[in-house]
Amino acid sequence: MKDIRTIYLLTGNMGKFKEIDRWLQPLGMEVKLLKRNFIETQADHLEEVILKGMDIINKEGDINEPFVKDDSGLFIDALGGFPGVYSSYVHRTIGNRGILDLMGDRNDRGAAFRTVMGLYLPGKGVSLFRGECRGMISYEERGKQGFGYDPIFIPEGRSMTFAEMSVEEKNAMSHRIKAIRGLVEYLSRG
């Protein structure tokens, strides 16, 4: 999209910003962090709770720019889902400690880390972008890097959590890089 020069991203987590802007930049667009004070509408889905957001913002009407908005979970097979779409809110009433002992000794630790990224551009309305990493909930937690989740989570194909590895490593294989890559690739087409 070679007429984009600027877009906005709804977030207050300055990771995100400094991601996305590090994979925009080279495109010629320069990120702006956007503020909104809205509570969250939360749904069954990503996919939902994104465009219910993005309808909101739109709905305000005062930013007629482009502009992202992203939402991820940590989906575990043996929780039916769970945490999913609540994942921040689980984090911060029970954390990783709680996770574990929901988990207790259960074999089946299969679990995956999905975001789904939805792009606003004005005339052609909302694109979503969606990234999976498959893995597994360790059995402790383990790591000083990253953040929420890190620490319980192992990629699949390896055998350090999140929060053992380098920001370099996590970002080749993370859910997060793999919707932005989405996105990248669809606002190089332009």
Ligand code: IMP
Given for the second form:
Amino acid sequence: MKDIRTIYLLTGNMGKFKEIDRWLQPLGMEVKLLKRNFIETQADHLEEVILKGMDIINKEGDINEPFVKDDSGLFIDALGGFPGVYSSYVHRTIGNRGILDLMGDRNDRGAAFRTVMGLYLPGKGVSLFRGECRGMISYEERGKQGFGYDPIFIPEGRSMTFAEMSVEEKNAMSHRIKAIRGLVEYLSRG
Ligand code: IMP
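Could you present the same protein in the form predicted together with the named molecule, rather than the form predicted on its own shown above?
Whole complex next, starting from this chain.
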């Protein structure tokens, strides 16, 4: 295993913190929150958003420890990948109702949640880990669990939305957990 004792996670989201901490703690790593108020760089792809964001933090020059930053989005096939990298903004503005209105009664409802996670290791630079969960957009909002687009996303092979599942059930198949697994596997390698 790489000789890492502490990893900083750049987020204000405690849900993400707990999920990542649960996986890294057994590897003997302590996850600490790193709160930064910086404006997220806009770009066409999640990878670019992450790389540019991590670059800004590195240029500030005060963190010489491993850190992780992640970005996710909902990519709807029939809308050309929208809201994608604009997922936070779109959810804050038109919300799930607005997405359902845009979809209307079209049959092509395929979509994917995607996460890209960047790990910065001093002296090694940035490595990226990706996770995807495919599914479809429901015809109405269903369920009370979770957050964001969960009430309108039905993962592949299931009939319930993410918001109708328990947190554990959703996390086990989520885009984020797939990216975390890649990160954990990388850190566990000698
Ligand atoms: P973030 O990059 O993880 O902050 O995600 C960007 C936006 O995508 C959030 O504001 C959420 O609305 C949405 N999102 C990300 N992950 C999920 C998820 O697992 N379920 C529902 N919405 C999500």
